[in-house]
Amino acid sequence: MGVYILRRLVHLIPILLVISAMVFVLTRLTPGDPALMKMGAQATLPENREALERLRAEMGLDKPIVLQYFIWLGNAATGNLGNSYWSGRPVMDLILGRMPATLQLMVTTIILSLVISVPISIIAALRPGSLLDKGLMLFSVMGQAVPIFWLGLALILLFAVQWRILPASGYVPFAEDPLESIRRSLLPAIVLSTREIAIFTKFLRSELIDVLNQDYIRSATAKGLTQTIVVRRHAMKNSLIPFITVVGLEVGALLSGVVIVEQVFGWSGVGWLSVQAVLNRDYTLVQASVLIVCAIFVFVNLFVDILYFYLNPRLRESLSQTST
């Protein structure tokens, strides 16, 4: 297993290099000059032209883009992603300061999605074609089709404005006030989990139906095992192996949805910070936040691959035979 993990880690290096190059070049190609943004209205005055050029030189914007990339990559390899053009603070401090809010929202979303999707997937798989099954599949299609920002605004109007059950926006650190932090995370987590519940339910239901039609399931039922034991010990055990892969991929996909939801609900996480950086033309902060989000996505998939390798004995056997 150690050889497999090492091999996967080596494969990550070119992936991260390509991601870093794409992030850097695409950020530089966006319209706007960070030096102009930093100087403000004073940059348009003729007497400040030399000061503007000096500022661009200090920010490294006067160098060729290839040289800028390798300088940035060398600094990033040591953990130095630069300082924010707008605030002057190290971007790592800004991102790490917002990361707990984003992680809390993502963890809440995944837990809520799994708690709801797994039971209803089992119910739908045990009664395929029933009215309940058709209703759940209709919800699955609707959950994937409804835009996140529209659903967020609709829930704010319903739960915060009309019923006044939950707060409309804002983030409270969990360590500061756990109960209030959970209350404020419910609405954005519900919005994010709607799509995840739909995807998880649709996939796990299909896997369970396929597994329940296998010969060994019929044999277990013929031996007199109850439906609960058959589903828990046999069907779920084999269906969860591919399902874990889907969950891992959706954790990465959540990072893109978090950007929209954090903006709608004023949830001051990494997504909200990234939007502010784009609006302020803060190239350094945009590059660092996108790079870190992409790195998280890559490492989450690495963790899922390792977990899949651990849970699937046939994969371990095939790899061991290949290595020998």
Contents of the next structure:
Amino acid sequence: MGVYILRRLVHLIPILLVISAMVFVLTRLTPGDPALMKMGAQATLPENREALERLRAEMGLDKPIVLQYFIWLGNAATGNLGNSYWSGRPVMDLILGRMPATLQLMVTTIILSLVISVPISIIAALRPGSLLDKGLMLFSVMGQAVPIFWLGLALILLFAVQWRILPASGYVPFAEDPLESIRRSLLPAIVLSTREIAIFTKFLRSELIDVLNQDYIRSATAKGLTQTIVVRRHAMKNSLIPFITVVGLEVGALLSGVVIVEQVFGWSGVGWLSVQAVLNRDYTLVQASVLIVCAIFVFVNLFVDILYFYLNPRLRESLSQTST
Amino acid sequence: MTKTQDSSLAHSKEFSGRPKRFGTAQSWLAYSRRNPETPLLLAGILVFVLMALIPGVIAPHDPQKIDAGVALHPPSSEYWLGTDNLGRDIFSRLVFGTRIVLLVGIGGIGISLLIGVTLGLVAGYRGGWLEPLLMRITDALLAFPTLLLAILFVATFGASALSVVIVIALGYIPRFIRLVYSSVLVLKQSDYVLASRAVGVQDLRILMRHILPNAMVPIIVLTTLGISTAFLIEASMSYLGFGVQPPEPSWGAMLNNAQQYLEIAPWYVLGPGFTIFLAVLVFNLAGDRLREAADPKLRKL
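Show the form predicted in complex with its partner chain, please, because up to now only the form predicted on its own has appeared in this conversation.
Once more the chain from above appears, this time first in line as the rest of the complex follows.
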């Protein structure tokens, strides 16, 4: 197990290096010299030429780009990603400050999606081809096609404008007012879950149908176990293993969705912050937020891989035998 | 077995299911009888293509004509989907917005198809130092959630239709590489490829004649599904203000504008959103159908 985790961690190094290099190089391609931008309009005056050069040296801009990258990477590794062009505050503080809002939204979404999609999949898989199954599959296809910002606006129209039972926008920290916080996260979480429920249901249903046709399920039914026990003990266990990988991969789509949904609902999380950063041309903030979110996604997938490995006895066995 | 008179069905003995044939008019007819929604999907695609090609014929109004007198007019026989805050006809703007959406979506996927398939073929067939390098870059690109790639890219190069195309391409190139690469790894070991190599057939010929045709079906499926996702990416980016800039009509940007008038003009939100939904749905279902219908082993190539 330890060897496996170590191997996966080593595998991550080139990926993280490429990601960080892309983020660094792309934001360096931006028109304009960061030192010029920092000094403002007076930098163009001839008498300030020396000061500008000094500032560039101070910011490390006179060094070769590869060296600049490694300096930036070293700083990033110690949690220093520079200061925001816009507010002057360390970007790490800004991002960490917004992180709880985004995490709350994502966790609520994942819980909601799982709670809904797992029972739906079981019902559909037990009666494949039934009217219920067809209806659920239709929902699944539509759930993947609906643009989430439109769904968000439609729900705001219904719940906040027409019926006035849920607030349209705004984030309230959980610690401040737990009940109001959950109430406000309901609509954005429902919107975000739609796609996930669609994808989870589609996958888990076909996985379950596959498993339910296996010989050992027939044996279990033949020896007189009830359907509940067959599904819970035998079918679900085997279907959940590949399902976990899908959930992990969907975190990526969820991170895209968060950017949109936070915008629709004025939810001031990391996605909202990064869109603001683009609009304000706050390059250090863009750089840092993209890097951090991608790194989170990479580590979530690492965790999922390890979990997959841990839950799948066959993989564990094969590793202890071959020890590669 | 009377079927064996058709050489392409020689394999069908291995399969218990009914044989599927492609390429003849009768087989398409037979197929659409079994899957009545398929002609419907094709018709849907045709409608969007027509909207893109001849918007002037379909749209009843000039999409840019501002008329403050009818601003935020609800749907009527004159303005089918209502008007926006500047009195422009929403339906006409949706029709005229189709071209850019299709161009951006199909263009972005087309670029990724070309680059991704080529790199996937080379990485899988040639191996060597290129393979680990390409695959690590592929892994890293796949670790970017699409909209974060969009944020990074738009921050650097600004918002435009081209930025959307590049973001779609960057998102899908690694997917095509992965797909083709894994097919090639399997096909490379097949008897017919090994035989061709043994008799000295050139690599390029092997790739084009033996490997690519056999890897084609999943590529076609990913292309169709990719186009539907590309529409969503385009709409999302335009919604965020990262795509086509006003006054150019764009489905996503229209929704962004409509959000301000949500309470007084709910129809403004419904039209563009439903159009995006339909476009994505039609291409998505078409991709699903292709996946179900295309049985690579029985298909005549």
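Positions refer to the first chain, counted from 1. Each form is matched to the other, and the largest set of C-alpha atoms that superpose within 1.5 Å is called the rigid core. Being a predicted model, the structure only gives us computed values, none of them experimental.
*Asks:* Treating the chain as two rigid parts that move between these two forms, state whether residue 244 and residue 122 fall in the same part.
*Replies:* Yes, residue 244 and residue 122 move together as one rigid part between these two forms.
*Asks:* Can you give the angle, in degrees, through which the smaller rigid part turns between these two forms?
*Replies:* Between the forms, the smaller part turns 16 degrees against the larger.
*Asks:* Taking the rigid core as the frame, how far in Å does the Cα of residue 70 move between these two forms?
*Replies:* Here residue 70 registers a C-alpha shift of 2.9 Å.
*Asks:* Core-aligned, what's the Cα displacement of residue 59 between these two forms in Å?
*Replies:* For residue 59, the alpha-carbon shift amounts to 5.3 Å.
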